[in-house]
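Only one chain is shown below, in structure tokens, and it's the form predicted alone.
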Amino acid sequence: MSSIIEAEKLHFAYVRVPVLEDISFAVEKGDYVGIIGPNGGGKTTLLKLLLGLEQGKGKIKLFDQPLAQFKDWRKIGYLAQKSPVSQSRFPVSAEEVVLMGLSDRHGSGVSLGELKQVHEAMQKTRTREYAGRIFHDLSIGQQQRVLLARALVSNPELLILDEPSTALDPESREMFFDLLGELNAKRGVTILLITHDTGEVGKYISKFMYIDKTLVFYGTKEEFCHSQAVAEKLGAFAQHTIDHLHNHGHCPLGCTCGEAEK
């Protein structure tokens, strides 16, 4: 399988205070990676390094190209933890927010092709009915799905999301993660996701990454449940009950380790 992301010996520090140290991993095409770890562990910084939003030490390749030479940003959709659109009170419609995702568009007019891309992205995220409504009049869950449509409008092969379920109610959260799971399983979108909702994404993700300034763990859900390094960080019990609930006697992470039955 081809690597979508290759990271080698990444280091980053704020004013000589280490944030990330010696991080190396590869994300393959079709992976759905859930990134977990404590607050302040460097998860968001890692995503910013991968996107070139922060500069550190080490090597990064995107789609087999060094980060410094990578130009085709249409291949990547990014949903930040705090979107500038959400912070602004400018009266922009949901459709216009999605249109902003076409970063390579030129001129002030909207072509039929661009409008088709916007409508397709909104169809995928079930937000088409909100197209003409003012973005800030939507619920938080509806806004998040519109922002996801913006990240998807260029039909990216890689989707990077930083805690997208923050402030969502349980119903909106479930709908959001079901949608991501569908994008990965049916459309082959590679996903890198920072989340604390491990119970929701456990049934969809293929790999876990545990970051706490260093790369504590990176591998499958089954490997996560048997990792000694994870057990030392979380404790053996929390390792299998990371969302505090068991689902019908199975490990909440969605693996077949059987630990929830013990």
Ligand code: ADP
Second form
Amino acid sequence: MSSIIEAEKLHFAYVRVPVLEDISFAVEKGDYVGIIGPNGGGKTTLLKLLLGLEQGKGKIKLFDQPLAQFKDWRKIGYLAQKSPVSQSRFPVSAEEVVLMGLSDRHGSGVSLGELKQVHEAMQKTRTREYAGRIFHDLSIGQQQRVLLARALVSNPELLILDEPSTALDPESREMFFDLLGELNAKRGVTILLITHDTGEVGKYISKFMYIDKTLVFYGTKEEFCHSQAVAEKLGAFAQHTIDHLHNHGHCPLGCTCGEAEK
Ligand code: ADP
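The structure above corresponds to the form predicted alone; please give the structure of the form predicted in complex with this ligand next.
Now the complete complex, all chains and molecules, led by this one.
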């Protein structure tokens, strides 16, 4: 299997306050990694390091290339926690927002090829019906799907998302996660997702990463359920509770530990 991301001994501090220490991991092609951990644990900072938006110590490789030499950013779609376009009141259409995802385009005209890419991305995220509407007039759930279309417009092989579901109502959230699951399962897109919705994503993700300044845990869902390191952080069985194990009487991650409690 080829690694999409390799991180080795990452350390990072904001003005001498350590935020991340000794983080090493590899993400393989087709992985769907749910990144969890307490607020302020360094999850967003880690994604920024991987994208070269912050610089720390250690080695990062993207698609087998050292980060400093990596140029093919079209391979990566990024949906930040706070997108500047969501905060600006500039009256752009949903379609124009998606077009912005083709960051290396030149000139003001739009080629037919680019238009096709935009339409395809909007098709995938089921946003074509409001392509011509002003972005800010859309609901938060619709806006988030348009921003996902923007992250997808260059047909990335890797999608990096920072808490994309925080502002969504339960219905939009489910639709959003279904969509990501489909992209991963049917189109083989590798996904890294910071989320608090562990129960919701549990059915789709293949791996959990628990970040609390250090890499507390990285492995499959089953390993997560049995992890001593996670139990020590969260308390015994709490890793199941955060996945609503006991609300449902079984672990939605497919783990059998709950049997012992019945
Ligand atoms: P998480 O995503 O897990 O909530 P963050 O990566 O956002 O964590 O933040 C990790 C720590 O770094 C927090 O203590 C936060 O206050 C601090 N931090 C984040 N951004 C900055 C910044 N630009 N300057 C200084 N400290 C920051």
